[in-house]
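What follows is a single chain, given as structure tokens, in the form predicted alone.
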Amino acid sequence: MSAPAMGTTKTAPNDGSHKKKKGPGTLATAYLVIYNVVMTAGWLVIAVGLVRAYLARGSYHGLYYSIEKPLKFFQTGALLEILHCAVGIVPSSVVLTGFQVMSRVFLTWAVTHSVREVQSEDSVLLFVVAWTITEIIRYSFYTFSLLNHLPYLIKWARYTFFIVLYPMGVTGELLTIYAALPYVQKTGLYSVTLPNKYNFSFDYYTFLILTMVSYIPLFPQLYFHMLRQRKKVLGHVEEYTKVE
């Protein structure tokens, strides 16, 4: 499951505390700016590729093939975010970030890449479009936050678009995994059967089903967490607007 991380690249000071938490150093900040600019540009390339392919074909079917390579490259590049958290230059949870990033990398490589029969499914385009819009906004948000010049429009989009994009992405992910099940069961993809010298067995088909089931408890928790974050970040602005 790929909920957009709601943390920022900086840590805000606690209320009632005079001590400011130390942010990333100059070199780390410069690196993070470059990283986020590159990732923003990469997802913009994917967005442009989707639009150009749609205009050329006149159909949304099979658009995945037009952006397959950049999608794999930039989604895999997100693995660096786990490292950023691990070394402390980004104050986010390593576990949460790892879960979010690995879930997308898993879907990109272990499902969509490995089961080529699902690549033409409309569900793939569903999650690709959701990811693309989400990541353009997310990396732009991080870039401007690091530069201490965050436009309100990007801030608003960061904490608003997920209301539609997150369920859209999750729906596409689930439908894609479901579409892959018959092929995985037929071919025994990534499965290990007994007997073998390691005395170990693994059924990838069952693993995919359990992955789908895990969305049931996780999706509501993450979605409502993001709604609470939205209220926390944008609530006082919207309340002020109503008063005005």
Contents of the next structure:
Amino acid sequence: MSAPAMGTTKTAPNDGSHKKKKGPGTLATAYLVIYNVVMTAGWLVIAVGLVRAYLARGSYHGLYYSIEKPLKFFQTGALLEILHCAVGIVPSSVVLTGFQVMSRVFLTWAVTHSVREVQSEDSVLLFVVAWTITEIIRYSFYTFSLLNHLPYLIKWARYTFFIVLYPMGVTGELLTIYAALPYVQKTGLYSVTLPNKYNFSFDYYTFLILTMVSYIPLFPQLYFHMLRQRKKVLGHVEEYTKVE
Amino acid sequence: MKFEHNGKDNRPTSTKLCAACYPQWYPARQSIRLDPKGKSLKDEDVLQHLPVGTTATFYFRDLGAQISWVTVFLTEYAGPLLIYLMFYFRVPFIYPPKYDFTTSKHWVVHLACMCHSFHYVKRLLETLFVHRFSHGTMPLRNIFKNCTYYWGFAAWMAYYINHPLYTPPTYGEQQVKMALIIFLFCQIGNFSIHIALRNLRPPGSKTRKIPYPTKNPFTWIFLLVSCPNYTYELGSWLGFTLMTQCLPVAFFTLVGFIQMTVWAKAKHRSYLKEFRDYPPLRSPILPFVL
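Give me the form predicted together with its partner chain now, not the form predicted alone.
Every chain and every other molecule in the complex is listed next, the one we just looked at coming first.
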């Protein structure tokens, strides 16, 4: 806040000598600023919704219902980010972004929305809070970066909060999937059995278990990648870094 | 690294040049360039003919552990052949025990096994006797990636086709016969293209020429397409999908098509770059479309 805005430059936006990326055009930049502002606002709405519901009820159980709709709307909206990468206005990998967004959308719709019984679980609150704080910081980081005025506090927060939020979110996600398992098995949700005309079968229960198992190799990789990024970004305080 | 030669040196570059300097890396994993951003020198490039003076500077890179293309192909194709047969013969621990070593009552299942096996035997024989590879080796990690793909899909498809609860195609004999015709037509087509491509290249050489239609009608597709081997391959798998009416087979066909399209486009682009007189009517993989 009062800390000097590290990483800002007073030179023209297209100072190509330091930055490798060619960057989006003016129209794309304007669109992205609007997008990121809207997303920041959206997740703030969710944050406020959670706090108000908690104060009103006096407990943290069942807070999901108070933010269900904005959560679905804004988390699903993040699908646009895949498009941004595909079109080239954001310099991230389509595959990586796709993977990250799809996993969030999967948890929101294919687990939490679809299996009504887990909606009252505390694990849902755990990942919703983690996501909310992460996204508020992330989208404001992008907004400020696009406007070439990135307060060091935001940069620091973006590359520090994850240390706690990531494991917290992962725990919430895994516990929620685990809680959904018995209901999926009992009802055969999203499952297809043989025999059928297309000679295909799908067991959603097994699929969820495999999803949980996949966290074992994936989560450490992502986590340590962020730690390495942190060292790189916060290590060089005066340089601009590429927007992740 | 600097290397002096007396102007009369006719030895090939990478093999002996760096075998002497970097004996711990076998030649296949060495990449040597005159310019760090340029293309690697070929094994058969002769020092005397390179655009260098009496002192030359080479840039060296270790490509990592390598494995021969032939080895990779043989392994990745032998897998599906054997794996499919295991499902066909209903080897234990796949289906419920009462079905162990039983056979399917549907004749299309036997036909599918013959077609699938024929396809991979053909591929193995082509690898051994037909193809003339441009590169000797590829990175070692490719064999794990490729085998996972081929073996994984083969197991997935074979599981359903040979399942005791398999449902034969909706339009019965008509559908299967049509599918078989498409499959065989495309197998012959694919083989014809492989032979035509082989004949472009004298034995042991790595020359590149524009392929043209030959007397064999199956090669006339070269008029419209740069990589008809992929076109026919797609056709074969479409035939197999129709024959088995099995969704995993459709997925396999789709994924293969996407990959082959990527390869065809790259090949097409490299043809255009290398040959000024490349026929303009040709598309990479699908006539007029893609």
